[in-house]
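One chain follows as structure tokens, the form predicted alone.
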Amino acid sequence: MTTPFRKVALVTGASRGIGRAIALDLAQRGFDVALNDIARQADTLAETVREAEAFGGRAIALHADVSSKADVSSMVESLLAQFGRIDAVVNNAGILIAGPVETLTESSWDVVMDINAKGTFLVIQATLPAMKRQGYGRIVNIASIGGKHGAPEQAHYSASKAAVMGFTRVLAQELGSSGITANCICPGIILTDMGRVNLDDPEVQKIWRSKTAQDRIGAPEDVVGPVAFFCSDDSAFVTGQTLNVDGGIVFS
């Protein structure tokens, strides 16, 4: 009798927040887990990983700046040597630095469209080799609700959110007859490390709890559902598609 394979899923940006949280949900759901983040996240990258191998399969470590063509190569073929295969991959790595449109600095234009923009299209690229082989992927962008809308001082943020949803778009008709999927989640106020940029003030929590249907900020678990979707296959016949998280902010 065949013992029936675990999928495998990498997920970038897996140290802390949202990509923690969808690490450890598809570690649950029964996916080997590749977890990504860069080298200064050592510690608490480990720790996510020793969360991941609670759940019974296997989980690693696996340093790496998205943004580097060399760091992206080297980490899928350190995956690859380990796991034989990559069936989801989670592209979540981002930053934001807040600014004024007048005063922003080129470097923090730069390095924002660098982690969150280019750091998608390199992670796939390095990839997609391996999927195209097995006939099967499912890609997973993290967007957000910032690149359908925008928000004051998150023009380079924005732009980046807005790079990563027309890329999966396009993903989604390049890889259409490969058994691979791309979609986006776009999620609204979630309360994490990075999200405290919008949250520091409580009367601002206030404000962006009054924008939602639901009356609430996001939690990271709100959006490993979502993911989960996307990394199935009950979702083999939805690509292109981006979902927003938000709560009811963006109603489209």
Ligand SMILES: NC(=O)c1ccc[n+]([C@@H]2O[C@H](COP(=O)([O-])OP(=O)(O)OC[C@H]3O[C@@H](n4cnc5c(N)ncnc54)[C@H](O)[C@@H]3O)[C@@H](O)[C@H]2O)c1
The other form holds:
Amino acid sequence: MTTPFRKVALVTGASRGIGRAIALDLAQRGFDVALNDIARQADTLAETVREAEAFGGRAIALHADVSSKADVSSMVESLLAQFGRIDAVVNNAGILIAGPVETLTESSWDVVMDINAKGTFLVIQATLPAMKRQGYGRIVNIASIGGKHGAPEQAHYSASKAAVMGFTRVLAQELGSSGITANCICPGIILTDMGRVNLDDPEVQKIWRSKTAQDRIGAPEDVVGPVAFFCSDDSAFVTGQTLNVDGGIVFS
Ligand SMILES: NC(=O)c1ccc[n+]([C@@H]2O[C@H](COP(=O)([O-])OP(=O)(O)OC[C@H]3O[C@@H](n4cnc5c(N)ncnc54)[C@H](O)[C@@H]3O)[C@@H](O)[C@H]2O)c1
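Now show the form predicted together with the named molecule, given that the preceding structure was the form predicted alone.
Full complex below, order starting with the chain above.
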């Protein structure tokens, strides 16, 4: 079936790393893309917008902190004013602050939960009315294998990603009859600015590599195909699922 309009995808945290790779891939696949990041990333985001436009569609930058309800609602307002619809939402924005439970500060717990878990909720709540009106939507939430088996010094990060998975399963059940699917991707160890928290030391990199069946660390581009599948009509009958994209670390 052909679509008589260009689909629109919102990608959060799109200036660099996995979000940038997803944004460029969706642009290449024919989506118009609305690319979000915090204002501090404005220059990098502008560069990603330029790269996305080179694929021939429209691309816009939307500055917003996903953990702020006010920011998120003006972001979605601006997106709808410019594109008029939202077909796919990729909640990719996230942060990782490492530290053992015993010394974890309350503010560190809060900021990680606010951006990773609450941010996902706020973006979905703000975009749902448009997707429900259309009777169509593809939600892809980027969680982490850390949300499944955890890792030392990542208690709040793992908790936030487990929250994203639980949230996604509920979305699937609440929205199943509205033409909207909701799925999660759990990246493994991916070489990005965030990934470097784990990977700065070559010895640590070797250990992580050896944990993967494929004996390699992932690149942001390794994540894009599975995201595109969940953003497409090929996954119309798949909802509430979580897919590990980790080169073979977690097998459930
Ligand atoms: N790199 C990995 O190994 C790995 C593994 C599993 C999951 N993930 C997840 O993948 C996603 C992308 O991670 P990455 O490795 O590309 O990290 P990254 O740090 O390179 O990129 C994250 C992006 O999110 C943006 N961001 C941060 N806070 C934001 C906020 N409040 N509002 C809007 N944007 C915000 C950042 O500015 C940045 O552009 C994250 O959700 C992360 O938890 C990454």
